[in-house]
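What follows is one chain in structure tokens, specifically the form predicted on its own.
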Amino acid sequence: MAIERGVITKHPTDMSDAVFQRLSTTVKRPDILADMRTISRNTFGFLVRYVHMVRYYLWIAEQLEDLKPGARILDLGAGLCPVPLWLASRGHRLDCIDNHPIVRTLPPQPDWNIWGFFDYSQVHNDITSIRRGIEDCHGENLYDIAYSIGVLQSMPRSQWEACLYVTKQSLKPGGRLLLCVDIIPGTDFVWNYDGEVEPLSEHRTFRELETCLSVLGYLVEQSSLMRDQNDSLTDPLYIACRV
């Protein structure tokens, strides 16, 4: 939401009420969806209008809902996302890593979207934001959980491979990695933003991503590719791993 001359207006990035209500009837946990909307609107002024991104939020939340309070969690490429705040509200401590060149400083602005570096410590004491490349995040056995929502596909292959290697070193034994990745519809290729990142032959396929995870020592426990999603510009891929 935004205020112009004393009148409350809808943020241009906000999901419409009609789409939100339709989505609410199709998800397993409409209560979590409502929480995400409230958190996101109150913090950033919008809940992103892209349905597949919101489904990613819900999947991460459902995977971690039963996590005991006090877990240490790493968000890889956080951007502007309600998930860190939802997790912090449940008693967890988070580090959010993001090196986006745009810095978002409160209050929310009409040109905000989900991309940019946001210092979450402005709104929650249990979240630390680190402006650094994910592949440069060095730590050992620090985190119980690491997750990434729609970020890996925006990196060249060599960079996301480095990211996955460093993340494994940062997880405690038995720790979990959750990935949400966009796949080009009807193909096996990881989305490359219409060639903006690198050629498809270099960006590789989701099967090669799974192979990379296995080679690095992750145990892939779930890999679900959702085809023919009418409300998504891409084919969403959900991967859950353990170390």
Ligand SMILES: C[S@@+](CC[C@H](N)C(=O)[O-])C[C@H]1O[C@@H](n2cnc3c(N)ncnc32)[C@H](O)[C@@H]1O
Given for the second form:
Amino acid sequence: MAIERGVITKHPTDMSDAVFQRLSTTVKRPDILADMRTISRNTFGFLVRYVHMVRYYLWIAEQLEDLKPGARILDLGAGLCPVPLWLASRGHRLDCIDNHPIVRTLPPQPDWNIWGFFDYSQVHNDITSIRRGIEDCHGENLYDIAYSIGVLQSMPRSQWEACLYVTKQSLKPGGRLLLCVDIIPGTDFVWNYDGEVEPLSEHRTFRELETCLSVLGYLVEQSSLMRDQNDSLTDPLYIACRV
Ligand SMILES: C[S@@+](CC[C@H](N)C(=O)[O-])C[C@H]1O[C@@H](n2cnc3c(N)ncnc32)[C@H](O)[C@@H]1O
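Given the form predicted on its own, state the structure of the form predicted together with the ligand.
First the chain shown before, then all remaining chains and molecules of the complex.
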């Protein structure tokens, strides 16, 4: 998408065609994968090159594919992601929360990645973007669904606990929370960006995340940790809960 000396080059963050083709042959829904790539490239200039992130996008899409149009959905830590746009195209209304200090203003730039505050209302009328910490968003019984992709591991444990608490309040009775969380490969520890977030002993394990969800009153219906993913930097964890 960038233009250098008159030559159009690929966005540095974009997934290569070879990786995309390989991924297409391993996923249940290559049609949704193709739609995600189109939406993401058209909006942000790239589909993120990290395979595990794109698998997260597909899992959320598959979980919500049969949702009746008109649902109210909360994206926690939306960054720059095709999922809110894919859901809005299916007739749902979304609130996207992100408190990143960098605001990504269109048109797409070569230094963009999945991190940042993007105002989705610029590209879809049914999405509202809120620039605030998840932990500071207090709503009651507003949403049918809340989801978070690749976000919880980037904050200290005390903060992700606060986020899960306020999210529970903002879900309607019977509402669902879907979480995609990175785990350090071969361990139970939540990814901590090599100590940048906090020491592992404080950041804790996915088992403590599951316990925290139960203590807060979520019913954990699925918790799947995928090991030995040769195309992923992390061991991806998928959690689905109900309130
Ligand atoms: C790795 S990016 C993931 C973006 C997007 N969910 C995706 O899947 O492509 C993490 C995003 O979470 C946001 N974030 C982290 N902590 C947050 C918090 N406490 N409140 C709101 N947003 C937060 C960051 O600003 C960043 O944009």
